[in-house]
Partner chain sequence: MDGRPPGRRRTAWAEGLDQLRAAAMTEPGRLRAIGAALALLVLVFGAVTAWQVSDRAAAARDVVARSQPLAADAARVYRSLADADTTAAAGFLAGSVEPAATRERYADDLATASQLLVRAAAGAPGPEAADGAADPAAAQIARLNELLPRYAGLVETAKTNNRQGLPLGGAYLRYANERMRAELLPAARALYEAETARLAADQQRAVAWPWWALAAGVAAIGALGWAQRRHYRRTHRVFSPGLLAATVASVAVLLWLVAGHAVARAGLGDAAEHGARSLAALNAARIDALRARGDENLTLVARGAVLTADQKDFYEVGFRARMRDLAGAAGPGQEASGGALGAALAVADGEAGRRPVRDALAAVREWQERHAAARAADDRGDYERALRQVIGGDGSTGASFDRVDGGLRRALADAQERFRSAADGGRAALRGLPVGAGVLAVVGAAAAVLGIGRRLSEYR
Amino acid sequence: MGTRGRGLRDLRAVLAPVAAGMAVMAAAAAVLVPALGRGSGPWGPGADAGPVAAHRTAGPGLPQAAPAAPGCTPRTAAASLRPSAADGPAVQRIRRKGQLVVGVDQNTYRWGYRDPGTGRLEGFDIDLARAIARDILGPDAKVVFQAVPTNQRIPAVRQRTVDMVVRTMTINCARKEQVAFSTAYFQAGQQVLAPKASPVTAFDDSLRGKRVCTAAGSTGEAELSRRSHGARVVTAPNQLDCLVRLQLGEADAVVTDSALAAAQAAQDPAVELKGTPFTDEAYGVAMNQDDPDLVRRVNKVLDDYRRGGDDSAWMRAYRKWLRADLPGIPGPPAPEYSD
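That one chain, whose sequence was just given, in the form predicted on its own:
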């Protein structure tokens, strides 16, 4: 069994108690948050930049372009360019601007959301974006967060509205035809979310005739287009919109990433995950295909982020943001490289 197969097996094992309602947390977080403007300004002090380790640098023997999508398969989709600390054209462009513009979510509890007490964007993805900004721009880095709906992530990268997207974005071959990805920083899979009293039991024929909501442009929408199990598919701009429709009785179930579904179950104790993840998906940082040096630089940051075992920055972020809802994950997915 390959690395990604083991990742899916481990994720299913981790999510089994969550699906049974044993690890669902009731949280006093706001379901709806204010709209995010053009940016939130510099992030505040208090984050530890951590040590910067030495890395292999891309040289003449390594291809400089992003990996070609035509050679992509589901087994190799998560492979990316080898890490490099070199300051290429894209990195230099960001330094000249003096800020890193990152497309993020502002509505997903634990991943990217605005804390109602502080007004500050927080979450697992937000911590990663700040780590990337510190590596490129230094300890006083300015990172500008721009809220991007699910179906606008790729256009934002291609049109350079943002330098990158860090937003629970699944790496797959269709997307790699349009954008470049970092190595995987989290492993997830599609799963069903529904009220605890619902007759829906999993991604199966129990969905027949039910209104199933998923975010437009998401991998959930793609899966439902391939096999709907007789469901009536409803799309919304963001995954949180689907939870709201579920709460309002305008949808019977939601299909979304298992990690996001666990976060939504933490927001609303009346819903729970059903069944187990039915796909194997890796989250990556999306960047413009013309910025291979930035891809390599982000992969270098991810190498730093993973390093240190149980005391790594990745594990600290996991314990802070995700462990309560996704217990038992032993560590980040191993990086895979195409070159």
Contents of the next structure:
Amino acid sequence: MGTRGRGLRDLRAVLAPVAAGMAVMAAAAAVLVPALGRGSGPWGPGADAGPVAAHRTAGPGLPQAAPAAPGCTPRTAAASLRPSAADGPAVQRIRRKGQLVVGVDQNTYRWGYRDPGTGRLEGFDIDLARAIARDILGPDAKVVFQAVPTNQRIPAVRQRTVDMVVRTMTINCARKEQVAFSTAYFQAGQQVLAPKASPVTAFDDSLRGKRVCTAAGSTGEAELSRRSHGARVVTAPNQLDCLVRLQLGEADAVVTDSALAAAQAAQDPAVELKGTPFTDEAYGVAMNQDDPDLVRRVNKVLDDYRRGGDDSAWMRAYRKWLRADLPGIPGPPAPEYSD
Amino acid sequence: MDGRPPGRRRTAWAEGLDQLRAAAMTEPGRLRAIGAALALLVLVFGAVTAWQVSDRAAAARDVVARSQPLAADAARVYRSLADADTTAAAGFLAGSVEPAATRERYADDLATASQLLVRAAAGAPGPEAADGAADPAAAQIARLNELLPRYAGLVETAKTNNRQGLPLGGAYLRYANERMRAELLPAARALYEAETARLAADQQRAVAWPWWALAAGVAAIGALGWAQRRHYRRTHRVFSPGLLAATVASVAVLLWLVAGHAVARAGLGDAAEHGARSLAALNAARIDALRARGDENLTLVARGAVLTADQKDFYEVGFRARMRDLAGAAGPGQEASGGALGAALAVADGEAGRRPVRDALAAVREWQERHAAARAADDRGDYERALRQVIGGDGSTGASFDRVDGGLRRALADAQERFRSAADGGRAALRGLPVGAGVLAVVGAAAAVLGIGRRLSEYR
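Can you swap the form predicted on its own for the form predicted together with the partner chain?
Shown next: the complete complex, the earlier chain at its head.
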């Protein structure tokens, strides 16, 4: 099943073997996605925008602008361009510079963070960025990591201050109008984090009367305002601040992205992730929309990264950085393509 | 009386009244009454002068020995807290092993704040003050004593997490900073304002004109003049040496009172006008500089993790706001475009007072330039370079900040010295006045009694 539904289902199958309804959804997506990919789906943008595939030949000559995000829906958002090892203009530009400039995070433990002992950036995202650089520039690739705050991710890509952003960045349609994404390299979702001994079991009525912390302006806050389950919402400037509140007894549970929740659990052995993710958030590598050849190249790297079953580079990085706090993920999400 | 039945005993009061009335009909009786009244008036004048001047001298002593030092202490509490916060962030940025100098400076700041709070608590009337109202300073001191250990705990947790390489440390440090800016600094500011208000009240008490003493003086001198005129009319003698001596003594007390008070008023007023205003402006500038520095450090600690509503970096926005408070709108090469430094420059006394403020202002401009360079490096993604430009040695924004702080420290010492000498000058003017007024009044009263006694003896 060549849809992102599979990665999602794999994750859920292990974390909580339920999700029968999701399987139905995934099956529906499997039918709908190819239809959309041909630009003839019911959510098609209209005749002017034309079929997506028409724009996508990264042939010689001027780099063509990739389409904004025609026909993008939450279900098809993770679909990207088919992989290619060809050296297009963007790849050649990076070769000429001799270095790959990657926008990363430096505050998220196990994903992208600065080890205060060494001063070096480390994490799952950082490993992936290095793999991409090695593929484009060879084994001694020079990578320049630029710490990009959350609000600067899209401007940095659009203004080409970085070649790409690898920074726990969720793929969605609004962002696809501004930047291009690779295929999904990690499947996450909003999840509840609470002390191990807490009566909170998941994002359900066990939250009733509890103080639940979430980052101001985050997806978690939106979800909690949609269905609070009787919880009192406490907001903090940043998701990690919620762990501080939790440790100081100012909150009883945290709602955040599962990957970030895992990063929190990794810093406090007394807390754990509860239940299963209750939203879908796929992470992708963000690139400039005018660099379709680079998107294809990165998708090729991701293909290689995923290949090899249990010994794939993806699984090695997963075991190194994430498994302790996000156990039971059997493999990377399957790629989805729009062309 | 007439209607009363005969033989009924009359009251002692009525008898005394009659005797007085009879005595007032005779010249010796009148003279005795006048002598007693004059002596009383002169003595009252002396006593009221001694009392009111002592009161003002006490207030002036309070200004110099109690309320001004307490206000200065409160400013130091404020500064120590802001410095502790700034230093904690600097130590954090230095990595998992904090430099010894930074650790010591942080510990010193907390120790200084604690000691000064103990001293301030001793100087403040207890919460159960006589008037029943809670003393504002005591309330803030209690609050700071409660908040300070909690703040220190958060900073230690931040350091522990940082040592283990956990980004959680940065979140704790930001939380500690939030407590500092939302609770501790406002409490310290309220304490400073309460102490400053007390200083102003003491100052007001010290310079208030002693109206009762002046009125008593005018009354005594007027009565003496009237008695001498009466004496002249009845005896055609121009001088009564006794009364004249009493008049001279009273006028001397009055002149001394007016002159001494005017000089004291000028001195204390000068201290208030220039010294206190200078001190307030410089303290404000120093706090602004510290808080700007704190925000600058935290920009690098937070690394874009905290944003304002319009998606700007929270700490960078804070830095700019503090810098505006400190030096007005940024503009190179300007003398003082406003802000706390501009205000300090405007009220500074003499070249010695202005030079350190100008130095600080120049350092602020340099700081702003270096800060812009560090921000540019960080925005380019060159975090290490930005870090070096902020907490590195010479050439870093930290060095510029130290120059700003050093300039302000020198300016504060100078303003403190000026305040002290102006206030001491004022106080000196009142020295000896209460005792002098008392002695002169006794002499004057005695002279008046003797003068009247001489006239009285002519009737024997």
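Everything quoted here is computed from the prediction, not taken from an experiment. Note that the rigid core is defined as the largest set of C-alphas that superpose within 1.5 Å between two forms. Positions refer to the first chain, counted from 1.
Treated as two rigid parts, the chain shows its smaller part rotated by 26° relative to the larger one between the two forms, based on C-alpha superpositions. When the rigid core is fitted, P269 shows a C-alpha shift of 4.5 Å between the two forms.
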